[in-house]
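The chain below stands alone and is given in structure tokens; this is the form predicted on its own.
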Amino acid sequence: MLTVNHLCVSYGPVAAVKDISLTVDQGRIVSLIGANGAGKSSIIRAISRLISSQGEILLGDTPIQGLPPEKLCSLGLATVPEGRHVFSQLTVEENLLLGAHASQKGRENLSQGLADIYTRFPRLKERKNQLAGTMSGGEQQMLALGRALISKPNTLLLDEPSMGLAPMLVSELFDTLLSLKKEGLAILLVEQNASKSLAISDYVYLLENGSCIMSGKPQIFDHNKAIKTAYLGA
């Protein structure tokens, strides 16, 4: 379970995230939607401890806001960053091994972890000896997700995972997220495809200029024509 209380992020004099609080329970998908610059990615980066922030961030009952980012995998938090950031000069399997070694659970269950990832993503098994940088964008996204999952997280952060993917691959990605939800993961999703996000989410926060202007179950957006027009193109 992920809990964020009164999170604030500033870049110099600019306040990018203003007093955001949210909760992601196990077996739930929570989405952050909003225009570019709304503060969505800053929230992910703050939770991942890649940028400084104020407020409280808890994994279960453990405060993590003072921890370095490399400690978070061992506490059950994994991130799939925007832009994938695979290690392009390493093979697919070497990328996965690095993900596994980021946590004790991953190290202890290395063989089974690889088998699980290859079962979930058969294409990665086919290309396990291929350099990650030579793969397509969709394959690299699979690898980035597999690298996160092999650490055996209970909480998963995803920042714009469908960016640049073909429609068929986007559908496959969201099917995978639904299966992970059924397996009990807590998932915080930042996604440019708001309609797809709403379709799989249990709860949604709508951000504008760093503030939450609306939150609730996805169905609340069906009754607000102005919001649908502005953010969903409906």
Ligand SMILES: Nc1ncnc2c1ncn2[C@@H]1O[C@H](COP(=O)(O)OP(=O)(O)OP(=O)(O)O)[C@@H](O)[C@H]1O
The other form holds:
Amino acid sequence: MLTVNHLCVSYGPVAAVKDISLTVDQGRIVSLIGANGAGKSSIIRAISRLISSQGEILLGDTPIQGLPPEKLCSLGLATVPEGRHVFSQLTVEENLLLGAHASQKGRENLSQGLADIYTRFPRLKERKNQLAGTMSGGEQQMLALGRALISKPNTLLLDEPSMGLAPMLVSELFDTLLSLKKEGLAILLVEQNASKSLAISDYVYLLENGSCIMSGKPQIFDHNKAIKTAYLGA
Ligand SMILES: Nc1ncnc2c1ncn2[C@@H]1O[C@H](COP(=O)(O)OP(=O)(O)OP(=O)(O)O)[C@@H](O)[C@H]1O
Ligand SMILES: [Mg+2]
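Now show the form predicted together with this ligand, given that the preceding structure was the form predicted on its own.
Everything in the complex follows now, all chains and molecules, and the chain you saw is the first one.
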């Protein structure tokens, strides 16, 4: 379970995240939606400790705001960051092995871990010896998700995982997220495709200029005309 209390992020004088609190229970998908620059990625980067922040961040009962990013994997947190960020000069399999080595659970059973990822993403198996940088955009996105999952996380942060994916792959991705939810993962999702992310989310936070202006079950967004027009493209 991920708990964030009173999170604030500033870049110099710019306050990008202002007093955000949220929780994500196991087996739940929680979405952050909002316009460009609303602070969604800053929240993801603060939780994954890539930028400093104020406030409290807990994984289960463990406060993590003082920990370096490399410790988080062993506590069960994995992130698919904005952009692809695979190691382009390494092969697909080498990228996956790096992901596995990031946590004790991932290291324990490397070959089974690889087999599980290859079952979930057959394309990665076909391309396991290809340099990651030569994979297509969508394939690299898949690899970034595979590299996160092979560490056997209990909590997954995803920053725009459908970016650049063809519509069919977007549907597959959302099916994958639903099955991960059923497997009990806690998932915090940032998506441009707000209507699709609402459809699979248990709870949604709408951000504007770093603040949460509305939160609740996805259904409440359906009934709000202004929100629908501004954020859901209706
Ligand atoms: N390294 C940085 N230095 C200065 N300002 C930054 C930095 N990173 C982000 N910001 C600013 O913080 C605000 C929030 O940015 P953030 O990337 O969190 O938004 P976002 O909601 O993810 O937007 P998008 O939908 O475009 O990805 C923006 O105004 C952005 O310009
Ligand atoms: Mg962003």
